[in-house]
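Single chain ahead, by itself, as structure tokens, in the form predicted on its own.
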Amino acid sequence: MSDIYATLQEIVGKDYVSNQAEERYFYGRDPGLMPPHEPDYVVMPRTTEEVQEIIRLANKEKVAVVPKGAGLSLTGLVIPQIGGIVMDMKRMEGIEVNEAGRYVIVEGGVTHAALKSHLQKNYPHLRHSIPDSPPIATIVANAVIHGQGRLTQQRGFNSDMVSGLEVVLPTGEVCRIGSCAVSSYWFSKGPPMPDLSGLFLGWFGTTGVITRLGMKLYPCKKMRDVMLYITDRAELIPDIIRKLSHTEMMEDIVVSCAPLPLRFKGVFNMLVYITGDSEEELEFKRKMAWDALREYFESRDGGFMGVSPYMKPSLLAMPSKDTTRFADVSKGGGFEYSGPIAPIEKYPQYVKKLEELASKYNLFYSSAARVIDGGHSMMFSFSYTFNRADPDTMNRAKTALDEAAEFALDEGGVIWKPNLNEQRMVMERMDPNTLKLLGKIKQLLDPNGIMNPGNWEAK
């Protein structure tokens, strides 16, 4: 083991590798409910070549490797299940914008905050899809888990906006995926060639280490506004979403519910975001939204609520701070959610189950459902808080989330960024030949089984 430590020092320098208890403790857990497990080493590469050398060393010594962004998934995806090396990508910070092509190439450690700041300073007319996770979330990790952002309703998952990949394969070779494989431009992750990006996106680092990623950029409109629509009838939400998404005018649509504050208990709040280059454009889009939902105004089943100047800044913030505020509702600094991607028509059933589980296990709940890709599906979050100093509340939250995941799958959803237990639930329901194909791909790419062991592993 001392030989491995010495070799890692030779690769990245002594200041960027550790086997000390403090680092091993920190890198052995995340903010969610998954049990911790410490790595043997933490290493911070700076270049793709250093990543290659680390992977080659791990293959030689048969040591596990877990690539890590900010570790904010809440579902234990970068907890090293059998120890080994955690590869923290934060030193890989390069950003290269192709203004004419509207894409950016980022290295593996670039955060959403860093890219947002870079664009605002140098390319204020361009933007990217910013998730509601804390600003330190990394772009690569967010794409790997099929993350969502402020353009999800219009463009799909953030992984749908990927325009190319540079990957260090589990055997140490560097591979470029997409147009960048044959061109100096990173404008497409696949078409018109076979799309191989699916071998790496969604695999949680089990098929390679993404060292550079191309991400599409979009016009940054001069103005942005938010409308708040209120209804107390969950069964109407699917139709309301269909009517709003039919206009093709909305940047983002998010439906939330929670028992507090009391004035919102039993009420569903729909945040509808619009953008434009003039007040006239915004007003046109507001009118489109109002006209789309007029029948519900007339039947008194819902309506738009005025948003005060004091509320707007927090509602328009990117990323939203509501998620981190919710994490401390129980005064214990913990929350987790099971987030199925599901047909929008399932919203009423999911809300009912959310409340049933909260009552059954005496938990505080919340949910935020985001519309995906023009209304083709939604992400629904079963969210529960817990006190990290109280094992009982943590166990109750975990049990509730397990039941929520089972229910979501039974209702036709597919779990987003599933933890190990949820991955097993998914694989148990998966078409047997599809499951075999997953295994064959993983075996082909990672013959020594060193990449993030435990994830997407069929029994």
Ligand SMILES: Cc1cc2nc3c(=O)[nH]c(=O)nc-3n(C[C@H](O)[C@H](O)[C@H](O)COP(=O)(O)OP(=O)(O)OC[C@H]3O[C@@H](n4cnc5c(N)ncnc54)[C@H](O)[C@@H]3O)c2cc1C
Given for the second form:
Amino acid sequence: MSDIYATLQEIVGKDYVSNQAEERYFYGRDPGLMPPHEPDYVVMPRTTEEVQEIIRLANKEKVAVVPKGAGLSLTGLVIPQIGGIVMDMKRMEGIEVNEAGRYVIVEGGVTHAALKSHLQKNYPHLRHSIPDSPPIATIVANAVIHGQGRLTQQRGFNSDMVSGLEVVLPTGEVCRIGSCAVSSYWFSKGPPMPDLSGLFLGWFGTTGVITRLGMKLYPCKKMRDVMLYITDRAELIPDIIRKLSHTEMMEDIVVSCAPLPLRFKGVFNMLVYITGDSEEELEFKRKMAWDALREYFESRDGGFMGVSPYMKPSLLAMPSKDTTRFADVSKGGGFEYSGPIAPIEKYPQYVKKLEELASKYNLFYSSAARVIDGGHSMMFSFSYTFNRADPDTMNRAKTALDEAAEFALDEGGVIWKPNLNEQRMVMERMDPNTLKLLGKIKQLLDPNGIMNPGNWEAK
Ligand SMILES: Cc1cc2nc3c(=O)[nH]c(=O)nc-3n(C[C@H](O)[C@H](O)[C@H](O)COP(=O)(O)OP(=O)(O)OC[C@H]3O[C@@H](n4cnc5c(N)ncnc54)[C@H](O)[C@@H]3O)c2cc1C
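Next up, the form predicted in complex with this ligand, please; the one we just looked at was the form predicted on its own.
Full complex below, order starting with the chain above.
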């Protein structure tokens, strides 16, 4: 083991590798509910070549490697289940924009905050799809877990906006995926060739380390506004979403519910975002939204509420701070969510289950559902808070989330960023030939099973 430590020091320099108790403690856990497990080493590479050398070493010594962004996915995906090396990507922070081609190439540790400020400063007419995770979340890891952001309603998962990859394979070779494999331009992650990005996106680092990633950028309109639609009838939400997304004019649609403040209990809040280059464009889009929902206004089943100038800045913030604030609702500050990607028609059933589980396990709840890709599906969050100093609330929250995941699968959803137990649930339900294919791909790419062991392992 000490040979490994010395070699890691040679690769990255002695300031960027540690086997000290403090680092091992910190890198052995995440803010969610999964049990901790400490790594033997933490290493911070700066270049693709250093990543390559670390992986070659790990492959030769058969030591596990877990790539880590900000560790905010909450479901234990960066907890090293059998120890080994945690590879913290934060020193890889290069950003290169192709303005004419509307894409950016980011290194593996670039955060959403860093890209946002780079674009605001240098390319204010361009933007990327910002998720509501804390700003230190990384672009690469968010794409790896098929994250969703402000442009997901219009453009699909953030991973759908990827336009190329550079990956260090588990055996140490560097591989380019997409147009960048044959050209100096990073405009496509696959088409017109076979799309090999699917071998890396969604795999939680089990098939390689992404060292660079191309991400599409989109026009940043001069103005943004938010409308707040409310209804107390959950069964109407799918139709309301269908009518709004039919206009093809909304930037983002997020439906929330929570039992507090009391005036909102039993009420569904729908935040509908629009963008435009002029007040006229915004006004036209507002009118389209009003017209789309006129029927429910006339039947008095729902309506738009005024959004005061005091509320607007916080509703328009990117990322929104609301989810982060939710973590502090319970004493001891903890929350986790199971977020199935689900058919929109199931919204009423999901809400009923969310409330049932909260009452069964005496937990505080909230939910936000984000519409995906023009209304093809939604991410529905079952969010529960817990007190980190109270194992009883943590156990209750965990049991509720397990039940929510089973329910979501039974109702036709697929679990997003699943923890180990949820991955097992998904694989148990998977078509057996698909499961076999998953195993064959993993074996082919990672013959020694060194990459993020435990995840997506077909038993
Ligand atoms: C308050 C809050 C709000 C949130 N809101 C959203 C939201 O709106 N949208 C959303 O999508 N998510 C949201 N999340 C979930 C999560 O924080 C984000 O998806 C975040 O982008 C994950 O990035 P990360 O850097 O923390 O990933 P990590 O947790 O560090 O990593 C995630 C996975 O990617 C792998 N990985 C990391 N880097 C690499 C690499 N270079 N190569 C290969 N694999 C790699 C890791 O091994 C792990 O399996 C939220 C979380 C919180 C706490």
